[in-house]
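First, one chain by itself: the form predicted alone, in structure tokens.
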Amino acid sequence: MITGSNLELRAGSRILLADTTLRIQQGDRIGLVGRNGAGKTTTLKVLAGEGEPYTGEVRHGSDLGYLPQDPREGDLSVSAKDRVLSARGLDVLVRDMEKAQTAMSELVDDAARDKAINRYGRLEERFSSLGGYAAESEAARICANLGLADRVLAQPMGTLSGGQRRRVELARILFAASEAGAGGKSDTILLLDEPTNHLDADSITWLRGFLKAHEGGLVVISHDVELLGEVVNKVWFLDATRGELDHYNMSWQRYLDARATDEKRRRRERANAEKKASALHQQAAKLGAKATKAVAAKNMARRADQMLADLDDTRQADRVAKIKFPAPAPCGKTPLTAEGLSKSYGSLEIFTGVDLAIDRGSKVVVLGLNGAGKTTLLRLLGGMEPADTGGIVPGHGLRLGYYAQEHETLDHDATVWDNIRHLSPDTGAQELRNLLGSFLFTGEQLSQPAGTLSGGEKTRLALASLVSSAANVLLLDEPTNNLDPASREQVLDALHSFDGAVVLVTHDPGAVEALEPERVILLPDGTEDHWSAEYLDLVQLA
């Protein structure tokens, strides 16, 4: 169980949550929802014990599994497999058993060999008590279902893409929760922030089934409405305008229906009350013209005002970022060319011999299975890391804009204002303030460190940086991740109307349809083909 008492959460001086008590128990599967920037990520971080509330306290009575949006910690030198096994302490045991086996086979001295045999026996006994080989098999099954191939599991964490590292962390958390360590029912409470990011369609389907069957508690932040619909049995709505958390003890669909019905009721009651109040005010104005009726007129006006004050507030429509890419800077016919690109991490070859030419205004989608090198290709094109062979040839007037799925282009220690100012040093201050305002960054938020923003807010800041760049070639890596539906629609509209060139990596079919691509690059082979609707079925799978 997790209990939060008298919680107040803040972002600067802005109150996200005020005087709130909440409880997460076994069997609760809670969808934490609210607009981008409402404080969902901050709330989950505090519940996980990774952040401190402004006031109040959080108490834990169960094991926790916490998946942040942007996991950046941990030893990057360990293998992905060992990172997953470490959830039950099996990684060290496996390595020690391998060392003992080597000693048993290589030692000549009988006494030393007997010592190694005894050590191996103790290690294997401990290994068995923790689930042993069955646990290794369970970890492998979870990893496979999350799209982590054996070759990826053998790699050091530092060689993996941000999306792959995030899937490893998710696998680690689910492995820890799947059998409660040595067997039995798990009472682990899972706190998951956008767990479907970077997953293909098959992995998302498997994850829905896992979470639906999980008997411990769950709080999930997700813009995947199908996951919410299938998994959650309670909804917490974080109202950004009131700083309150509304509790709904019902499924996602019932919550949507109840909220829609409640909103209709509030609007109907307000419309009726405003009509009656208007009539009372008009009557009071007539009475007020007569000195003998002044008191009656004031009482009537007071009654009309009270009638409106007693109404339940209607929900304010969420503000939405106004996203529009400006006209691209002038450039030559082919502003970006790549020749013979290859990339390996150690002995693992990601791709080799990739050629492509990005013509002015062209639209290109990069497809490939998870781990095929889609993000790596965009990083090479964007100059974020060097290729092993081949190179990038900039054409006349090239101006690149790169959106990174893990927001690496942002300085997480710098403020929102410093980030946009650094990327657009020649743009006037007021113009930049207007731009940030259109992306919903105003007032104190301009002084907020970028690292403290929610995933959706980081996405908006990164997109604002692209808008300020007047790029003529956009490299976009999962640009719709972490966005609420309204903001996603804004991004898709901006993508559809952009006149410059775009190279897109995405699992979002809607983003591909908005782009209306002409070509597709298939990795790891680097094959180029004309786009056809048949490829759309591969987008979610890739």
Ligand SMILES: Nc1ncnc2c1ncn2[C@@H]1O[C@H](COP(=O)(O)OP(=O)(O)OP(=O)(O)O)[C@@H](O)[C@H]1O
Second form
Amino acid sequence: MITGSNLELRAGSRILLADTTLRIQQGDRIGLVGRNGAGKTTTLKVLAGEGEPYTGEVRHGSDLGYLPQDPREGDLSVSAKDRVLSARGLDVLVRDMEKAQTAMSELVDDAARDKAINRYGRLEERFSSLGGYAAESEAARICANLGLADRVLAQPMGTLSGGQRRRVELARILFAASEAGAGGKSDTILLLDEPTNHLDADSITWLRGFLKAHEGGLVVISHDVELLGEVVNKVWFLDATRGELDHYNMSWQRYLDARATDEKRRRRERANAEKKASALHQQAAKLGAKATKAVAAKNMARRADQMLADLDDTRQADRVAKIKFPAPAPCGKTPLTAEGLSKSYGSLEIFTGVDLAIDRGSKVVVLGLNGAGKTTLLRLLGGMEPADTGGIVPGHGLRLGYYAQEHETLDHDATVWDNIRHLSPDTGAQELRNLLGSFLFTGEQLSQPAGTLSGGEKTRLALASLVSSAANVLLLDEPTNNLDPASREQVLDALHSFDGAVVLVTHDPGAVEALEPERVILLPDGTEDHWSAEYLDLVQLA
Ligand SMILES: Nc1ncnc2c1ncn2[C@@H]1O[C@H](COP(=O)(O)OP(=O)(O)OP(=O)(O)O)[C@@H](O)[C@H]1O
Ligand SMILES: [Mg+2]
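Return the form predicted in complex with the ligand of this protein as a structure block, the form predicted alone having already been given.
Entire complex below, previous chain first.
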């Protein structure tokens, strides 16, 4: 059990959550939802014991597995496999066994080899008695289901992409919480912050099944309504405008119905009260005209105001960013050409000989399975990384806008304001201020370091800086990750009406539909094809 008592949570001077008690018990599968920036990540971090509440305290009565929204840093020299196995303390044993095994096969001196054999035997016995074999195969099964290939598992954490690192962390947590093999603790409470962000459709389906069967307690933050619908039996709705968290002890579908009913009731009550109050005010105005009735009139007016104040706060309508990508700067017929691009990491060849030409205003989707090199291709096109062979030929008037999946275009130590100034030095200050406002940044947030923004806010800032640049070729890597549904709709609308060229990488079929692409590039072969609806299935698989 985890209990957070009398919690108050703040971000700067803003109160995110006031005087709230939260409890997570065995069998709870809680969906924590709310708008971008509402404080979901902050709440989970505090429950995990990795953040301090402003007031109140958190108690842990059982083991927990916490997946933060941003990849952890930690020791980057350990291999991904060791990282996963370390969850049950098996990493050291497996590594020592591997060392002894190498020694057995390589040593020529008989005495030394015998020693290695003995050593291996002892280690193996211990491993086996700890249930290591079953545990190791369980770890392998979980990794495979999360799309982590063996070659990735052999790599040191430091060489993995942010998305791969998060998947390793997720595998580690689920491994610790899974029953199969010795050492797992199925009463572990899982605290997962947007676990599906870097997963493909197969992995998401598998994860849903895993979470649905998990009995130890779970809080999951997700914008994936299918996952919520299938997995959760309780909903916590965090409302930033009121600083309150509403508990709904029911399934996702019942929660949606209940909220709709709730909102209807509040609207009706407000309308009624407003009608009565306005009648009272009219009366008061009439009375007030006579000097002798002035006091009675004032009382009447006060009563009317009280009536309105007593109402439940009607929820402020969800504010949404009004986003429009700018008119692209003029350019030649083919602003961007790439010839014979190849890229390898060490001995691992990602792709070879990819040619492509991006015409003015053309819309292209890049498809390929996990690890096929979609992000790498965008990084080469954006000049973030050199190709091994081949090169990029900028056309006349090319202006690139690059949206990075991991927000690495943002300077995390600099403020929101300095970030956008730096990325668009030619745009006037007032124009930039208006732009940030339309992306829902408040005046106070302009001086906040970008690293402290919520996931969705970082996405909004990165998109805002694209918008300020009048780019005519946008390279977009998973632009809808992290966004709440209302903000996602806005981004998709903006994408839909953009006149410039777009090269899009995404797992989100809605994003592809909004783009209406003409062409698709299939990685790792670099084959080009006309877009057709059959490719839509592949988008989710990719
Ligand atoms: N040091 C800080 N100063 C001011 N505001 C901060 C600071 N750190 C965080 N915040 C703000 O706290 C709010 C809550 O952030 P949090 O990451 O908890 O949101 P979230 O609900 O998880 O959002 P998302 O859905 O985008 O992930 C955000 O508006 C964020 O900008
Ligand atoms: Mg968050």
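For the two forms, the rigid core is made up of the largest set of C-alpha atoms that agree within 1.5 Å on superposition. Values in this document were obtained by computation on a predicted structure and should not be read as measured data. Numbering follows the first chain given and starts at 1.
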Would Met157 count as moving between the two forms, using a Cα shift of 2 angstroms or more after superposing the core as the test? yes
Core superposition between the two forms, C-alpha change of Ala464 at least 2 Å: no
Core-superposed C-alpha of Gln253 shifting 2 Å or more between the two forms: no
